[in-house]
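Here you get one chain, nothing else, as structure tokens; it is the form predicted alone.
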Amino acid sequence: MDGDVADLSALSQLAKQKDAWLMVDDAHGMAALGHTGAGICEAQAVTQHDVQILMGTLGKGFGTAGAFVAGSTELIDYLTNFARPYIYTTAMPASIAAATLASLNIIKTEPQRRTHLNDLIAHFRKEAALLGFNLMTSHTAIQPLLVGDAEQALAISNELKQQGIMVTAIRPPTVPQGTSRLRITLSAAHSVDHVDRLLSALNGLADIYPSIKKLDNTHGVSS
């Protein structure tokens, strides 16, 4: 929700101490993180010996639909025979499978898309900090902007929508009371001009909704 990244090495060590398996649901890291876009495991250089079960969705970075589970042959055989949701579902449509394979090829062979995305993230964070926005700690494509009040977060989201900018307002019960935020999501399809347009729109709304800016000049989330 906040674009933060788990410490897989520490979690893996703890799992090994407890003789447990570690399962990672890398919904947002696939295509965006790692040298080849393989996700958080690649980005943090952990292997299948550290993460025994890897799940990922195809509906985000891949731009298609569906999901997958990766693991040992024994694990996959077990799920194939005993996972009721899998047993009683239908196969992925051939068109979706073909589109996913095409997406995978793009992810592997066009790293400039990730480079561009990372440049956009750095640009957004730098300019947003200079403008004094309540940035949360994230260096991924998900950039939450803390608002606090749920009604104000929704109002800002609606104001941005009127300007042709889609930013979701995240409110309780999805997040704790008093921590509603705008969930800004960047992609490789965006440009620097898009980011600057968003920042300009937010800055224009700050006079009406001052809670989106910090009360002081320290870096981080206002208390």
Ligand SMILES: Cc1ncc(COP(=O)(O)O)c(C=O)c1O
Contents of the next structure:
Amino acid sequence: MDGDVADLSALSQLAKQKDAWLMVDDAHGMAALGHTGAGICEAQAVTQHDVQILMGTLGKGFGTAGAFVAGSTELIDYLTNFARPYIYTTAMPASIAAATLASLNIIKTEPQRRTHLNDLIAHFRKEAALLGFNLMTSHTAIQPLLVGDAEQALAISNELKQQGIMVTAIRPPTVPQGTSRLRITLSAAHSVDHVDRLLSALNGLADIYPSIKKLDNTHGVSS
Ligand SMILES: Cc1ncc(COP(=O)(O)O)c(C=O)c1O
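Moving from the form predicted alone, what structure would you give for the form predicted in complex with this ligand?
Every chain and every other molecule in the complex is listed next, the one we just looked at coming first.
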């Protein structure tokens, strides 16, 4: 919800101290992070020695549906034999598996998409900061703008929808009270023009909803 990235080395060290395993849910990192798009583990150069259970979804960066768990042979054998939802659920359709394989190929062989996405993120952050928006510290594709009030976040999201821009309003209980936000999600399919159109729409709405801009915002991010 913040677009932030966990420090896996620190978490892995802590897990080792406590004789625990570390499980990473990299739903938002797969395809977007790492040199070949393998996600947060690749980006932070951690291995199975540090992260014993890695799960990822296929419904986000892969653009298909389903999910996977990666880990040691023992872990996977265990899940194959004892994970009831896995055993008693219909397998992924072959068409989805084929589409996922095609996505995997694109993710691995077309790093220019990640370069483009990172350029869009940098462009959005630079321009949004100049316009005085309430940016969070995220350097990933999820760029939340803090609004504070839940009703206002929803109203801005609806106004953007009227203008053909889809930005969801994230409200409690998903985030703490007083930290409702617009969750802007950039993708490699966007262009600089798209980002500029979003910025201009947000700037227009700031007259009616000044809380999306820094100077006027009285809500801090609560813990
Ligand atoms: C962190 C995280 N994990 C898992 C999921 C579940 O994704 P899916 O239902 O596409 O497998 C989501 C979906 O929003 C998510 O944000």
